[in-house]
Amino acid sequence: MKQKNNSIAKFFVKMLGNEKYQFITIPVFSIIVSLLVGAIVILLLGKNPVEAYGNLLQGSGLLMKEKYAGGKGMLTDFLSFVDYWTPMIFAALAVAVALKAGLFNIGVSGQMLAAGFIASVTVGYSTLAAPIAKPLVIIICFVVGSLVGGLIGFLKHKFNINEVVSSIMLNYIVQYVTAFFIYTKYVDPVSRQSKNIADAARLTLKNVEIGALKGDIPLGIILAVIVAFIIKYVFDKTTFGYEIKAIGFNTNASKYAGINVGKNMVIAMMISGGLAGLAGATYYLGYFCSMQPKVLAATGYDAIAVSLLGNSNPMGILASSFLINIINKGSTYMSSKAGLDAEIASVITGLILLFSACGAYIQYLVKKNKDKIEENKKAKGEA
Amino acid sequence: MSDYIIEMKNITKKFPGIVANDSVSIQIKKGEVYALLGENGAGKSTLMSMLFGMYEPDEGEIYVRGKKETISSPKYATQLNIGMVHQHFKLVSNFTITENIIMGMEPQKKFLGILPYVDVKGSDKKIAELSREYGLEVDPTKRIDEINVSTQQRVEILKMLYREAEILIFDEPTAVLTPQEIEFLLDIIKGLKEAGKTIILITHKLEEIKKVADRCAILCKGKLVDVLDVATTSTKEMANKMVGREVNFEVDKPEPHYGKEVLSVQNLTVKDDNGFDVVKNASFSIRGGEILAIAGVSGNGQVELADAIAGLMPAAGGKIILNGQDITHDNIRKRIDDGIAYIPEDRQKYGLILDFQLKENFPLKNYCKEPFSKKGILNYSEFDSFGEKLIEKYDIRSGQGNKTIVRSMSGGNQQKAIIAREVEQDASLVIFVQPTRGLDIGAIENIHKQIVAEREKGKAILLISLELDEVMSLADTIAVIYSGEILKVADAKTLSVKEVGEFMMGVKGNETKK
């Protein structure tokens, strides 16, 4: 038995022991473990986990379905997947920027809605031409989001109001104020949602013909990927990123070093809010084209999980948001196809988060076993 | 049955990356005061933590009263009559002394024969008796937040005695005490020894060992170097063994050459968060090439004074003048640029970003200037070379050099890193607050040399220290602070240790004022 244990330990050390690649091997390992545990849950429900996971990929356009309706294909599903992925990237980046500065922006959903609402009523319902309307939507959303985020940062800096409390409160305010205006001025009597915005203002090109297929082309994804790289650059290479990280780790030492803590906190929250605004743009004026009154987007909350899973690193976030989006987006197809409740997707997401949170512990275990094996080797060598 | 009450045989304990104890064997006789001496990180506390059941050894055996024991928890250690006073007290501040002492083993009585309740009154009496028996006078009904540090320590000792401890472990007990309080504690330890207790004293202060210990084990880098009979060994010999090389106790300090006035503090008043005056009307000045040391008991406004000069706390009144320029209302960065370097008291809370790498901590104050960055873009190759230079120049030891996460470094090396950074600022005023707190002799010697070297470069040095020895050996001028007031400023040569001690207690100052 001991022998067997040893060889298992050796195997894991070999797979995960290289510190240089641990930043990728350990999360991948956690994800595999959580998918295995998720498989057990699905088995317990009497379904085939391989099929269920396959359905998730099919629903996301990453695997061929058995049959498609006319004018639809894998590409259609994939484009729709990307369309839904885009706001998630922005929202998770918003969370990450705040986290780096030691702040917890739980108000991403509210900032998304505020930005989406203002952009809809100003540009969305106007008759501006597409080349003007689309950039204008992006700018307005960024500005509105950063104003809301900046307000949270300012309250924190000036009156030491906990950002979690103020952003939750602001979420409510945004939610009800926008609902009031939608109901009184912009409501579509049939759908009970806000009226659809003009196609010219929309960041997703709907029903574009691509060969024999039709699909939605999300323009925002290009911006999202570029922004992720910009943020990585800012954190890694600029004095501003250095200051933000310093504040995030230790405000006292940052103050001692002469860094203007308050100013940087407000700026970090403005950027975070601005990114949330962009998430709102690609969500309410991209994937969707209207707003449901009194409802906040789940994306804003999922983004917290995505950001943590991606270790607040922009590149990690691109990967983790892709993964979580497969589960979110594919769950509808899975539930109709495999007869599993769509909620099982949330269970899997939860498992992934749970095991990812154990990353440091896994790292510690690997290190311990590695040291042991090396010592045994040494001891043998000496003998 | 052996003659030893405690035997630890071939104890080895490893933590990730380091061997804290490497096959250490010690034997302690009943009724002796046994000192464990060693530099920071030598493995003293780890060894005793294993005896007290906080860690289990990886290898080796522990015998208590001749019987082999596996001490798996502090609770079991207590059953074996082993007690420990930790460096940081473990008391509940809004409980009374009695409540703290009986906590975990409260004597119960039954009201009307049914309802159980804790017998606090009876315990009060018992503890009063106990405290008289060992000469540890305390008022059992006082709350912990009403009593001072040295009384709190007495409570910790009483806690052990109440649990009938026979073997008492003291972890750096004098680190938080004033000279007078230290004397008193050493008397208590002697008393406990007379009462037949066995005492293990963890310390790196040689004078204390000389005063109370019978035997002394010296640890260096996790290994047992030697066990010495204290009476026949000189402190110098002990120090050399502990550091592993010759130690120079005397600080080599050439005659001062004063330059022009660098810092002038005029009627400075500082208020704390509650609007209470913590520094009152303080005035003094420091010239280039002068070390002005502020002596005082902890919590008398020293830290606030330093913070106010560095700009971390606002001045409520008065003026701070640096090189002829009024900086009273300048922000922190402006003061740094104008030439203030500051080694703060709390090196982990203020001095460093513990989760940054070492190389990222060195330019903490200069990152925004060339060559570390240009137009907001950092130049990491400059971080690398600067880091390597400082590591080499100041002999900063760490696991992975430049890339070490500072949190994983030892306290002494963290302090070296701060001093390296601040000295490299090449500022005209260098403020040292408690620069050697918690450090071992080797590191202290090194830091004292640095301070003198800065003075020789013509810098003005403001040294704030609770260690009277440090103040006496380094200062050119001594200022004594008591309750926020500077009671005395005088040439160091004109003051004796005793006089400074009296000013520190506020005794002499009040007399002269009347």
Given for the second form:
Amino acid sequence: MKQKNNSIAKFFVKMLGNEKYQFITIPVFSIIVSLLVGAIVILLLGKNPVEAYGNLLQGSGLLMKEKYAGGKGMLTDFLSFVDYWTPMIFAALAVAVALKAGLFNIGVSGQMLAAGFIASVTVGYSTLAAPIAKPLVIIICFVVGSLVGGLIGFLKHKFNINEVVSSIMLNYIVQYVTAFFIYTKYVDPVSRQSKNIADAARLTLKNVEIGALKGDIPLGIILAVIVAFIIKYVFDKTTFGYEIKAIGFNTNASKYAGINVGKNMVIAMMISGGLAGLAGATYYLGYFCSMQPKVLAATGYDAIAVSLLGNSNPMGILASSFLINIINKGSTYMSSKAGLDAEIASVITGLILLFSACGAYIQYLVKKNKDKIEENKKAKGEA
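Structure of the form predicted alone, given the form predicted in complex with its partner chain:
No partner chains or extra molecules come along with it, only the chain itself.
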């Protein structure tokens, strides 16, 4: 039995022991374990996990379905998936920037809604031409999100108000203030949501003919990928990025080193809020073209899990958001095809987050076993 345990330990040390690549290997290992546990849950419900996971891929446009409606196909499903994926990238980057500074921006959903609402009423309902309206929407959403995020950072810096409390309170304020104006000025009497914005201001091109198919083309995905690389560069190559990370590691040491902690916290929250605003732009004026009163987008909360899974690394976030989005986007098709409740997708997402949160403990176990194996080799060599 001891020999078997040693073999298992050696296997995991060989797979996960290289510290240079642990930022990739450990999250991947966590995802694999969580999917296996999810498969067990699906088996206990009397369903085929391989089929269920296949349905998730089919619903996301990554695998071919048995049949499609007119004008639809695997390509159009994938374009819809990318359209839904874009706001998640921005939202997760928003969470990551705040986390790097040691702050927890739980108000991403509120910042998304504030930005989307202001952009809708100023540009979305106007008659501006597309070449002017689309860039203007992006600028307005970034500015509005930055202002809300900056307010949270200012309250933290000036009055030491916990950013979690202030961001949650601002979520409620934005949620009900926007609902008031939608119900009184911008409501659609049929859908009871806000009026649809003009196509010229929308960041998703709707029903574009692609051969015999008609699909939606998301314009924001290009900007999302570019922004992810810019943030990666800022964190890795600039003095500002170094200061933000230093503040996140140790505030007191950063003050002692001469870093302006308060100023950098406010700037970090402004950038975080601005990214949340871009998430709102691609969500409310991209994937959707209206707002549901009194409802905050779940994207802002899912982004926390995505950012943690990606280790708050922009490149990791691109991969983790892609994975989580497969589960979220494909859940409806999985529910109808495999006969599973759509909530099973949330269970799988929760499992991924749970095992990802154990990443530090897994790293500790690997190091412990690695040291033990090296000690045994050294003892044998001396003998």
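Predicted, not measured: the structure shown is a model, and the values here were computed from it. Residue numbers count along the first chain shown, from 1. Between two forms, the rigid core is the largest collection of C-alphas that superpose within 1.5 Å.
Chemist: Hinge check: of S126, P49, P27, G316, which sits where one rigid part gives way to the other between the two forms?
Modeler: Checking each of S126, P49, P27, G316, the hinge one is P49.
Chemist: Hey, what angle in ° does the smaller rigid piece rotate by between the two forms, against the larger one?
Modeler: Relative rotation between the two forms amounts to 6 degrees.
Chemist: Hey, core superposed, how many Å does E374 shift at the CA between the two forms?
Modeler: Displacement of the alpha carbon, after core fit: 4.1 Å.
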